[in-house]
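A single chain comes next, written as structure tokens; it is the form predicted alone.
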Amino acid sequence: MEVLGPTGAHATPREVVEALGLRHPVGDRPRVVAAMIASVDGRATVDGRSVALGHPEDRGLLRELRAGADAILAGAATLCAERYANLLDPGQVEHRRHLGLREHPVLATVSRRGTLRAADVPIFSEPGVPIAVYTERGAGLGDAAADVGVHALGEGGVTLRRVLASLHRDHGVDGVSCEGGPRLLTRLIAEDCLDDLLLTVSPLLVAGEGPTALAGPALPRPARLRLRDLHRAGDHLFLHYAVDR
């Protein structure tokens, strides 16, 4: 990954993930990266899928961030859409076990209306990882191998700001890497829970009408962002921006 910023270096995923400061909580909060990609024209998927917009420098990123986070959230139709499963490979659990975190990060989520089914994702079949899923008043999730909790916040509970919140009290988690989607990457910089977005430009042209980076509402204000790197892999671009308060 070639960096086109003011480091002047050439930098690999884990040393972009490294420099983001996922060890230090904000507040009552932790520490919020969330990792995105679009194309140049701004969709965020190609046939419903982000997949296709990706790169080899790209998925490595999102892995490396996976490694070095506390916690991943996504919303439950990210978790579907996405088929969400092994996201980790074994050298990134054993970089977890010299970092000295837990092997494997909580997958946390937000099904308000507890319609998310264990079914529906892979990742809920594998043993011994922990979820954490945030209603409003409990789910019926069904059949589940891995280490799932359920919080019910009540009706017209559910911010992000209270399940971050919860993540820093209740799981111990410092850093959040966030993967969207587009909506409740709106959602969180609404709430003003956004520190960095690590945005990954696809050279591609996709037009129609596909989801974009963020999506519902318009946001109170603009949220105001501030360039810190700019890395290249082939035509991708990869910028770095912190959330300018």
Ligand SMILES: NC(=O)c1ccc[n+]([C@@H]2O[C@H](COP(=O)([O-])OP(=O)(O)OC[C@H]3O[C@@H](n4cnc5c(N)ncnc54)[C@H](OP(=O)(O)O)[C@@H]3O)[C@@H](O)[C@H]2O)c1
Second form
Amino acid sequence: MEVLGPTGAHATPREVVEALGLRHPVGDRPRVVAAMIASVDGRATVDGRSVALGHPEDRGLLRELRAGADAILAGAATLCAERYANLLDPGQVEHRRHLGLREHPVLATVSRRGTLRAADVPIFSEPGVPIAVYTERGAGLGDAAADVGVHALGEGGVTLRRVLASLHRDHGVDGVSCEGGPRLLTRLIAEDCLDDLLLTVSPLLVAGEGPTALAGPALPRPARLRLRDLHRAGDHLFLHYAVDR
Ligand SMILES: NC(=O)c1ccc[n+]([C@@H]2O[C@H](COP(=O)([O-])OP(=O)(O)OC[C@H]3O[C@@H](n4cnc5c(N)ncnc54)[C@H](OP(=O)(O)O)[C@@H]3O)[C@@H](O)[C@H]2O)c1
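Could you give the coordinates for the form predicted in complex with the named molecule, as opposed to the form predicted alone above?
Following is the full complex, with the preceding chain placed first.
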């Protein structure tokens, strides 16, 4: 076995994200990078949220992904559980300007049933934030102050392939940072739409009934990953995998 050890080369979260080459479309869809954090026993939440698993460098990675992506994709359940608000700080906005990106990434979300309510997620009250909601039949989001576009894809029509193709075609999105949650990530992989996985292993044991990093029905066949990079910060491990296809 190769010894990776604690003395590997240092990389800042910005360098890790720059090395991804995030904004390169794959056919008719954007490139998709997912960032997830899980305990050593694989749990993605502690008391229903991911915050207790975190580390400043992990938050730094998410921050850089948000600054460098054209769109953030998150499941409706994640938007509600994590109370999404204030996606960017002034430093991220400045970095986007430097990269020649539009001021704000599109926040894209999926809910087949369209049960999302603006009052449940603070970011829907932030004027001007571009939000794309993909549903089967529409959503009651008329009272949102954000700039919400609802894409009704019809009964059974909400596939991640269609969502991603629409983001590319209708919103000019070349690179997506997927922030979960576990059910959405499983669907992305089942539809062969994930390119890279940044998995942070948090030095906790959690057990219980909370979701693991992937959740829902088993994949048609296990997805094969290639380890592209490995970092550590304190006792947290940062694994960068590419999906092998
Ligand atoms: N550790 C981490 O890195 C991390 C990251 C993100 C979230 N989380 C945690 O994960 C939990 C939420 O995750 P989750 O897995 O319950 O939900 P999720 O992945 O955030 O959201 C799934 C949503 O996608 C919609 N959806 C649309 N098409 C779907 C399809 N084909 N299959 C499945 N869902 C589809 C579902 O809405 P409909 O049912 O209306 O279709 C559902 O609301 C929260 O506790 C959050 O804190 C952890």
